[in-house]
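Below sits a lone chain in structure tokens, taken as the form predicted alone.
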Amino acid sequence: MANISTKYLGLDLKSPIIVGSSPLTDSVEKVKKLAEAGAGAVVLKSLFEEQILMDVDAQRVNNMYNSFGDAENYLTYYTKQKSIGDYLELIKDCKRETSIPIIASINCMSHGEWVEFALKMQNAGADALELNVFVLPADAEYTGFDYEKSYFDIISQINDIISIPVAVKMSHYFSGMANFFTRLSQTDIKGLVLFNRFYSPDVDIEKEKVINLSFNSLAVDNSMVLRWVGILAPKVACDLVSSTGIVDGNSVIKNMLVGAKAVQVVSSIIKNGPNVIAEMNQSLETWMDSKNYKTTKEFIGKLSQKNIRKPILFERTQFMKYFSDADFVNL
């Protein structure tokens, strides 16, 4: 029987299915159900940089005056402090109630004092930390170099403070992406997660207002992930994880074949429930048995860019008929 376990960030995962940061992972009860369903690891719902900085500011106010001067200040401090404290308790509870790796998560866009909170996460028992960096290059005053530098600054500061492995969840908004991701992988980080999903605007033409597009990903969204995992797998010096458009066992297999050590799943679990994890695991195991693979290591990266006969297939961006017309369905 095939062994579907894998190794990510130096952690042993019984399954390559990681439940991504989301409302699915915001309580110990939910995390227990995901673990029971066969998840290899979970990334806890993210704390935002702003939340942590507000906590820092509240503590400064308290230290400055050595007391809470009025009810409003007390309630503000209490609310923010409780949010931070609850997150650390969530880490402790999940570690106590499950046996799978628990990955803490912080949404951030700059380096600064919030970074010190990562040490509290480590001390609470987190097995690793995922940095969900959400810097949209929309400021015309900033160059690509400025944006890239912010990532290196965050990583440098984080790795000076904690010893648990760090992964960075990346977007695709970079001009020289292969070069940048390769340089990032040569720092002290242990993993890159491709790709981050941002808020996506839509327009309601009847109400004439900007609205939020559905956050859930679809199978078609995985195409870009497959391309870049396949291109980067032979180049980077850290683990790669696929995120976005992982909807079933087949998509798990595809992403591992091009070089992903594991995959992150959210939308499919929201839609179908935790049992979809067991179905994905079973599909992977059945496929491995049919191919006589005993371990995932035997096929991870088998179809990365360096290992296929026509590596240009990963880079082709324009449609080109390099086969005979008979090989194509008329459009």
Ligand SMILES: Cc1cc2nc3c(=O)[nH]c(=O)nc-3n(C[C@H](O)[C@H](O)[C@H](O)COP(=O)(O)O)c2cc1C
Second form
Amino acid sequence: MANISTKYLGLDLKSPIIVGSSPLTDSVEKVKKLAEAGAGAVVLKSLFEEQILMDVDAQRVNNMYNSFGDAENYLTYYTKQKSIGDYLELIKDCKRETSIPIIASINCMSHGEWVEFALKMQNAGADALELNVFVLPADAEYTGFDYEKSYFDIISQINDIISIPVAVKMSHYFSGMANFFTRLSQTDIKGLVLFNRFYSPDVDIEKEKVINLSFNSLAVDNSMVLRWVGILAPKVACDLVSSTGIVDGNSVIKNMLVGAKAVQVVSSIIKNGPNVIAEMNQSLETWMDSKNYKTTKEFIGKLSQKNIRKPILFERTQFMKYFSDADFVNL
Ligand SMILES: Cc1cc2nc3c(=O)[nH]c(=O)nc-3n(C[C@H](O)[C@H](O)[C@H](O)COP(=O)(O)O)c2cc1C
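Provide the structure of the form predicted together with this ligand, given the form predicted alone shown above.
Once more the chain from above appears, this time first in line as the rest of the complex follows.
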């Protein structure tokens, strides 16, 4: 029978399904249910850099956010409801009540004194840390190089402080993406999570209002992840994990075939409940048996860009065939 276990960030995962950072992972009760359903690991709901700073120096952060009423209110509210000490308790409880790896998570955009808190996460028992770094490139004075530097600064400071493995969850808003991600992978980080998903705008044509697109992703949202995992897997010096649009067992298999060591799932579990994890594990096992794979190592990366006969398939972006031959258009 196929063994669906995998290794990610040096951690042994009994399944490649990692529950991504979200409200699904904000309590020990939920994490226990996810572990029972067969999750290989969980990434806890993120703490924000500002929350940590707020705890360190509430007055200063209030001053920082004075001109952003919403952010200030949110932070003041959130910090009153949940202290960062609760986060450390969550890590300890999850470690005590489950046997799967527990990955802590911080949303951040700069290096600074908040980084010290990572050590407390490590001491509370976190098996790894995922940094959800996003710096909006909105300052006209900053070049792409300046923005990239802020990622290196954060990683360097974090790695000076903690010894547990660090993964960085990335967006796809970079110009020289293959070059930048490859250089990031050559630092002390152990994994890259491709990609984060952001709130995106939609339009309600009845109310004639701009609204938020549903946060649930669809299978089609995974195609960009497949492309970049396939392109980067042969190039990077760390693990890759796919995130966004992994909705069923087939998408788990596809992402591993192009090079992902594991996958992260959120929307599908929110929509279908934790049982979808068991279904994904079952589909993977059945597929591996049908292909005679005994271990995941035998097929991870089998279809990465370097291993296929037509590597251009990962890079082709224009509908060349369809531009030249329009017979399929039924008009
Ligand atoms: C309601 C909700 C809350 C989320 N909160 C976080 C968060 O705190 N930190 C984080 O890194 N990602 C967060 N995410 C992003 C998810 O971890 C994940 O990257 C994204 O939803 C794409 O995966 P999916 O297609 O399986 O949903 C959140 C997603 C959702 C839907």
